[in-house]
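One chain comes next, on its own, written out as structure tokens in the form predicted on its own.
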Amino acid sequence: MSGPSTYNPKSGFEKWIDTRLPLPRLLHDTVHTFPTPRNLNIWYTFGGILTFCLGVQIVTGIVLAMHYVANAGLAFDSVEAIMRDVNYGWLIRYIHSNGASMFFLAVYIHMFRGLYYGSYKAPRELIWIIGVLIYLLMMATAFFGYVLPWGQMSFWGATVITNLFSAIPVVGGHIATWLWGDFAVGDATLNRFFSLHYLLPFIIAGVVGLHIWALHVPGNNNPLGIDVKSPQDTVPFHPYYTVKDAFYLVLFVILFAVFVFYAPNFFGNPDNYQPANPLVTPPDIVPEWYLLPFYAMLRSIPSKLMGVIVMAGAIVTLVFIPWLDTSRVRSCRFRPLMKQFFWGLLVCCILLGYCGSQSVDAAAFGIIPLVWVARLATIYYFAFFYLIMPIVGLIETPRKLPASIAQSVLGDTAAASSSLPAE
């Protein structure tokens, strides 16, 4: 846990800011001294890395919208008047369209290793219940994002998605209508998304505070998945952490700008670099890469209300993953059977994807329809939340856990007399 403020006013200004705005206390304890288990490895520094790439999103975000036209007539020649006559207009798009891709493959390596390592698991729920929060609002914004280039996917996207609503019994016409703001995908739809796609990333900034703020109330959780039992477990967050992030997050820029200034349209649609036309529907109508698991799912049901009950069920599900879990050990690593369940997830939402990715009427080896494959991956996902999370939690016998995180990371003799940090 965080434990009582350390900070203390040196000058006369300091004091008086403090007893006024203290911004630079809750900078010291959160920052600078909060103690941080003292064995986190690569896959704890992406919650860093997803906020770089939040602030990177909304900068990109304003400038692009100094420029554009949110008008079904003018929409799709204002992004290439970005891309031809504003400067570096180029770059700042490539940057923000290529940042939607790097944002998600960050956040789902973040929940992967969030499952893998139990940080759902008391006293962490409303950490992982905010976080999924977070991730429903990134699908929402991306989707409204998707369709503002009013290309050919973009406008067909939007009426596939926002037709899904209709299938709800009573109330699923009026929320379709809404949604369009007329009778059908327009204009008048492209001015709500836009408006909407504007604001969910300061919602999301906002959503992201509780989420951090939420965190620092337990502290972090770790690969052991055991809890802090001495300051000897713990090192400051500075300089240790704020120094290996910067090594990450310099890494991960690299491959960001890998794609941004050599294979900018690598995550795009042929058919997205044509101007929408009602009258022509594209031969396969396909999401973004990160939707494609949700997208298989729906396309495996063969009623469409079903489809949205299971696509809607996948995504609720993770919010109930804390109670789902039986199991009194956080981390996989103690688990061996519970382990290998896991990598069968991360395959099966992986075969999701490509299933989404391909023809409804593709078929594996020529031999095996991929609408078959994506229903046995579909029930995969479902029995691993709802039977074998609850079941090998009661049934696993977990490896023996060490006695603190010190004595892990150090060993006996070097936890009893070492004080040093952990490289």
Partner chain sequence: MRLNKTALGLALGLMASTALVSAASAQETTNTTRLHPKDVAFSFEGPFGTYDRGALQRGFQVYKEVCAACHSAQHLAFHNLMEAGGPEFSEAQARALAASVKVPAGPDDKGNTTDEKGNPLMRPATLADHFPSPFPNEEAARANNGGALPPDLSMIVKAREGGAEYVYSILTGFHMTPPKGFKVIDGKYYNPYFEGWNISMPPPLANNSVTYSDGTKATIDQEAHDVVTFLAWASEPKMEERKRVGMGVLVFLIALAGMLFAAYRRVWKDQH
Contents of the next structure:
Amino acid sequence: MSGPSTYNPKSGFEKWIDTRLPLPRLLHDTVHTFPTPRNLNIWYTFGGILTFCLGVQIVTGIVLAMHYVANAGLAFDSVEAIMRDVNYGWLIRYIHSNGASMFFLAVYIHMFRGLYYGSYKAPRELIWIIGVLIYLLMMATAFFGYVLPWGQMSFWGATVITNLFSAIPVVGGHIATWLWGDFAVGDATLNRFFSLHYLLPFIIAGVVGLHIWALHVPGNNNPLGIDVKSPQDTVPFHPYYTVKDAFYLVLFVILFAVFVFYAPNFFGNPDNYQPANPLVTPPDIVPEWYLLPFYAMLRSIPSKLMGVIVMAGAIVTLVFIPWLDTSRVRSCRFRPLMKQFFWGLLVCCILLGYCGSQSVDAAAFGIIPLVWVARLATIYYFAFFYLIMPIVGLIETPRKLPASIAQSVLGDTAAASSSLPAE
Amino acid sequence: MAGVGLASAAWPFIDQMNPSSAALALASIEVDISSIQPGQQVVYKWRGHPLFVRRRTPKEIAESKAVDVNSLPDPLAENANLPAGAPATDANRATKPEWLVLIGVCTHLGCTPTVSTPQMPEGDYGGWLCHCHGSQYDTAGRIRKGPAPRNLDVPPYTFTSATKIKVG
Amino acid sequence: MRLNKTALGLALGLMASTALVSAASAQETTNTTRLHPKDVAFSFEGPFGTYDRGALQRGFQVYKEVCAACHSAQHLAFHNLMEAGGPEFSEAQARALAASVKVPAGPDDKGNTTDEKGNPLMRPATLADHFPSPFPNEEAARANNGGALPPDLSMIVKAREGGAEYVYSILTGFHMTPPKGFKVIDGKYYNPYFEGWNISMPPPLANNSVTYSDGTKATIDQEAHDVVTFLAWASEPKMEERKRVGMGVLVFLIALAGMLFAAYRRVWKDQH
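Write the structure block of the form predicted in complex with the partner chain for the protein whose form predicted on its own appears above.
Let us now look at the entire complex, which starts with that chain.
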């Protein structure tokens, strides 16, 4: 909860800085003493993990940019030179490419956490909307970044996605040409994608600053979804959450390291190790895994323009969530009916991701065309937000909320004796 | 006043993203068709896309002429040299019947269709088969079967001589 | 209690999607007619795998004497042959291997790039040079190979679904009888491990295609195994270093996690 500053500069030096640029004061208030609910669980560590991921991507990205050449004739070879000749180039490249996947893994967990615990509900609506903006910027950044190695999948993925703009009536073709800088994806496109790929992460960093600032006004939500009522409900961020976040961050980095060192091409597509060829189309064009659910939605609609509208609508829908959910209870822990639909949404997103990874004419068990699975999953996705969220909030009987966070945590000795703190 | 100033200041930054004069210079190519045999297709590169130039055999021309235009999934000529609503008759697809000039980009999702020859037939219509999602085109490049919505596009072109075609 | 219900719901959801996923992939073969690659053991598989030096050196010999006639490997340079984690030829051997190959020379003192007969000037390669391509451009490569383009082999193991096992299966998948009714296209060869079963490459390997200097018997399987090991290294020359550094990093991270967990328990001790 934002309140008066508790910073008390002791030394002369601290006072000198404090009267000129109160940065230590800001850090003290937001990271050191910030009152944080005492019952935050593992799912609340992903905000910190995401900031770490952003930092890793920026640092590795800037280093890669010292060696990468954004020219259609040289890009692919420059990446191979990084992998083979630049000292530890292989390491920095694999950290960057796997880092993107880890970044999205973390962001999806972070978003689903927000959905489950009602973190988007008043007064945190703007934090949620800023978060959707960050997600959009991440997707654009990742899309531009994937084009840069100029492999077959880079080129053809760019072709398919930029071609979508030509579905817009009247101006679509002109917009596509303007985006390409030519009559098809080519060198002009590559160069501008590099420029934007370098720019957007810094915009993301700024928006993340807004995201955290907006969060610090009401303070964190918590798994019970009930407000902080007294100082007994909170602990200072340091040392309680600095150490907890650090521990879970290291676990996350261990997973990250397993991919980087032992399965560095697990998330990738072999076709991207072939140089881009505008005259040869790969049999299956697929984006990276984190964009597959939207790709599945796009392909499940027969009309090109409607497919684009549905795909864009799926992301824009997220902005309205704070107003679509009519429940007065935040956390799904106390919403037995909503909880089931939440798991349904998770399954539906995983299914959509799977459908997106397969050929358009693939079939489950040989008889159920995956395009129909994708259509049903898309219908569930929209039904979840536009039908289930409003209706369930009104008809559901929530479970009884505890009186306070402190009472729930400190009064519940059975949970306290488990090896991990209260869930 | 401020709006005009702002718009004028913004325009160069927007227009710089449009194709440069170097890109526009490549917008036109001239191809020599003198060595192309009947039944043979040659693929060129035009504006970043594959360009199919196919010299049709009399059999392929006859097959194409025999098709009822109204039965086609796309009854329009899709020919940049003709007005928008022109029907997809064989004459509207190939001004000189022996020479078919097409943009080799499947109108479904942009893959390059494979040409059908008597030695290696592709698809059921003697034209092209797109291996990505199964679209099949006939000997005039018109879509007959599969998910592609439109016939293969005919780019703007002219015969500058009996053996040279200027495209774009 | 809460944990169990959540875990159950998540497990059920994941099981349902996994069932659908595995069922769908089992049936997904409608799109690929090629046979699943053979299951072959390579020394470099697994988190502790390394490249067999002997196989790398023999594989390089196979590449040089058989494959290089048609296939370029332009991302490999002669100095890679002596670097750690690869075939590890001595510097003298690597220089000799380089010098045995000719590459286009720069202009001479008069500015000529061709000799009196019009042939391009050539010079022996040095350690700094990349492996030269057998053809000057794609058109020449296609003209010499019936219209098909022999792909560059520097990345072939990473650029194909199935990786090393796929390449091995192709190399050892010739000499099989096509099924009844299957038409092998003129000028192509039957290989059921290749998509469409018609491959433009003639069977490249035969018994004793090469004579190994270390005396190993050069059967097709041996040659294929060795050249695939070499090509795997060509795709990932830093693999051994990567796994070694990875082990150090993971040990460090696990130790750090342990220390942080202890700190975490200590900090939170009185809050339960």
